[in-house]
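Listed next as structure tokens is one chain, alone, in the form predicted alone.
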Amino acid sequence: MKNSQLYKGSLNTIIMKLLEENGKMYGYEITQKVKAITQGELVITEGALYPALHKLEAEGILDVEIEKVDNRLRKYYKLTEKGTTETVNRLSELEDFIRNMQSLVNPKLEF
């Protein structure tokens, strides 16, 4: 993951946004979606993803559904009602952060 420290603080929000858009997803699907969207620039490892998913589940933000797929059990994650509300809040915070960083990195010259 390039600049992993920069992305680390946003991982939960990334997961929540993907689940908001896609309804329910399983872990590997989340990693592949992020990789595709960022054209390989951001690669989320299982070591980062699963602890984040478990934490979000423990916080009541995610629900888990287990389905049998090709004779294997697959865990699907989806947002709870609380998770849907929290996603809106976190996206708003992230947008504010990005806007502030943009102002700091590329300050507009005023005359």
Given for the second form:
2 protein chains.
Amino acid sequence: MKNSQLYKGSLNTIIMKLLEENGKMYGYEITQKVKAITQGELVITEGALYPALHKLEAEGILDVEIEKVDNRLRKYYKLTEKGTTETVNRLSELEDFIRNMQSLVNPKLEF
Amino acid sequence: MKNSQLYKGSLNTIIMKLLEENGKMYGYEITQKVKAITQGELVITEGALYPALHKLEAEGILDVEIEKVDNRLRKYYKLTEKGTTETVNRLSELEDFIRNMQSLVNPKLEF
DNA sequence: AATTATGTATAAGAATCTTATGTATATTTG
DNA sequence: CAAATATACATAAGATTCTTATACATAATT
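Next up, the form predicted together with another copy of the chain. The previous block was the form predicted alone.
Every chain and every other molecule in the complex is listed next, the one we just looked at coming first.
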């Protein structure tokens, strides 16, 4: 990520949510999707992405499947069963996080 | 913080916003305030808080003022002029961050 | 022909946080 | 009244996550 420190810690959640939504994706595709959705505001660097994908795979959250397209390598990732369950938790945590942050910075509104 | 990884990177913003709102606060007070506002969901640990306060002070974001209350030490922190300016930026970044995260996890809604 | 885009990968270092520990006084509880 | 909890600050070792830089390779564009 090439942004404010705030994104620190959110990469795994982003990856998992995108995979939940799209079934399977490869690394480069994830970076492009995130860039598109955030209108260029959030740029995920390879140095952050690939280690994160490898770790999620090692933890049994993701499965990998290699394909060769146009003579180029692609590693498609998808959620395992465990990963799908874990994604629900992560998204719930994200909702709590956002709600808490809004309470902190916007104490006049009710949440 | 004693929570999900998501809070990583948000501590400085939280501190600065609370100081902007309350004028001056001491460390322990900040932890209690955050706990109260988030209904116990976000607990800031001393190991995270004090180094963060010292760093913000070293960066010229915060000023410190020592008081002795009930024979116990208190270090009151407040925003410097630079800190006040910087807080506006941080809060703007936080808004962008929240908006982007919502776009990513809730792609059906418009933002 | 050179640059950009596509595609994955790792390694050194920075930044932030967790966990554990330390010191000290005041208040509450059993 | 002794013990536990609350108040108050601090640091150090280690974990985690990310940045920055580098590496390799093919395809497409300028």
